[in-house]
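Just the one chain here, laid out as structure tokens, in the form predicted on its own.
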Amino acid sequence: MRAFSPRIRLGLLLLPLAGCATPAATRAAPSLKELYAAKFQIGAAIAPSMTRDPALAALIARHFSSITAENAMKAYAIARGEGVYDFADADALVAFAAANGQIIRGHTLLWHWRSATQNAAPDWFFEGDRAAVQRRLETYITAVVTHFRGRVYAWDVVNEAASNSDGETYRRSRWFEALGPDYVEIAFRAARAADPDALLFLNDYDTEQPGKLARLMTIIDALKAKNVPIDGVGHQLHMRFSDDIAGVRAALAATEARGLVNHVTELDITLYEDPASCYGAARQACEAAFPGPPPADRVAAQARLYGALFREFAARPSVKSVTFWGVTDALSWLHGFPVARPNYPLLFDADGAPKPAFWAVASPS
């Protein structure tokens, strides 16, 4: 297992550089967006307190054609009340993006996770019996896509309904518990009605792993059976410098056979060599934060990865979008997750300048 879907931004850490290159090297970088114009959508989660920043601003703007909100269209975001929204933040959003030529993909309607602090779901959401929650649930996904009906060109409809175990096909959360394995057609179905022409995903983490893919693939299969409307499947991809590509070229596959579009949504690698046991209980089987920069050898090892996969994406028509979680290494949800500590996932350092995992993206082959 890898890491979960990212939770609430973090604060900002002070990230030593890592060998990168000057400001000077940010002008000179080509276009991500140009270079991919003709393959597929290359975009980037971000906050609307990243869009006032004029630096970032101009960068998110340059590299990248799609826009996720990371967390400003999540119910706990979205929804104050019953029947009580507040898309300010939503909003100012979808203005930059139009402003800047950009699209944006709409994450996410439904989501299981709950902190102690904080429930992707608000609670009044479960009061009642099964017929409540179901209109809730309607109810609310029909306001939020009417609300953005042509303006958000996708969504991540569900966010992570298959289980990590195995001998369960879906996770067993609040959703599940209220409504069974229907929650899922439910929403897409709501979906649907409420935007015919928007694209409609099941997004989830680990489908790069041969178990968690299976068990993907099982309610992927039950829908379609049952005629559901779905188009795409997203794959998270929070990968670490040392994985492969082969768990990912198995999970395009296995949507591109059921004749469905692949979207990478939440793209990053962590610098971490951590065991599956730190991302559970086991915090303390984490490796320890770098005493300086990361390791060479780790920040090429990235790269390498990086270019490996945008081959791969690059090689298949099913790709349509590649989305990384986050713009610069400063911003980024892993240095709280799995524990506290400095991390260098994305393709530009602390202030923006593009790193080696930056030049292996633009120059793949």
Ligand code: 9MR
Second form
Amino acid sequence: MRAFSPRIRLGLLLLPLAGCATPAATRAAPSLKELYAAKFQIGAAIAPSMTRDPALAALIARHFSSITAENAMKAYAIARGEGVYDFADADALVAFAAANGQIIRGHTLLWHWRSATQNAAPDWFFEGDRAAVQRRLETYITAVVTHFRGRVYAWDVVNEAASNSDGETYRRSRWFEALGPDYVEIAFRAARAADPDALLFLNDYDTEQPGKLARLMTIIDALKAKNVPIDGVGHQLHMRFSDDIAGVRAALAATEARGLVNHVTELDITLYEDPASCYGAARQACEAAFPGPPPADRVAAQARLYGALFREFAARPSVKSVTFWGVTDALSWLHGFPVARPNYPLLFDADGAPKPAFWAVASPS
Ligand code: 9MR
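Having seen the form predicted on its own, could you give me the form predicted in complex with the named molecule?
What follows is the entire complex, opening with the chain shown before.
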């Protein structure tokens, strides 16, 4: 038996008494990576701290064949300044994965995102003229991909290039402002040159929405028309419990039609039914936190959606990797987005016990 904390063991013991145990809650959880070995890699995004928690590390080793650094390979984590790199956290994750026989998806070489304290597109990149910005981007990508050559088998080369607005293909990021649409091509060519064996992905969110998918595919078609080296599309799939899979189907099919591979890169399913306005800058009318445990009907709907997604993934040979954006409900970016509030988006509860969502993925039919 795994070395779960006394709290977890007590929880498992008390479940039948609470009258809410299903037989599934106590049966041994099969290894997800073994269940899906013939279909695709099963991955998790992790933080270095997770590898230092023995029970969590054992859970990660048991269920996942692929590891993504949730943050440790972003430019804000690696680049201390121009030409000054700190690979310590990223290397620790690479060593953890190697010790467990897991392969590694690199995330991400280029991103627009910034907050008050973190900047995935550091200011020093953008000093000087266009040629200077291009040279710095090439230098950075070459250094990072070369450092991990032979250890990172696939890269999210560019993250979130597509615009969220109709009638505008590319996101108006600082990269776009400095280099125009060519920045995507520049990044992919630099990555291919630094490691010809690594698979190269364009990664984005909301690919399950028709407008976003169309804009992303316009970018892909432009890259392919110029023979830019791209191997696949990364679909983040940050979904909601009430979603269906029609949009996911369309996104996977659009990628297949272009002869590219599909990776699901950041899968999770929020239990809140927030209106679109909640995701705007003002964060208006987000649902209030549940007063107690999450509602049972939403937990069940989340499990049904996970099951339907995995049936779909397993039916499509183009899907080569499915990565969850986290491991247990204890740690998820959704505790802070779109507003601060507890969320329950993953397959394992905060104590590491399999949820209905786990069982739906473990036996999707
Ligand atoms: O989960 C990540 C969170 O811990 C970071 O603070 C945040 C900013 O770096 O990025 C989160 O991960 C994002 C991923 O890198 C790209 N797609 C959206 C993810 C959730 O915001």
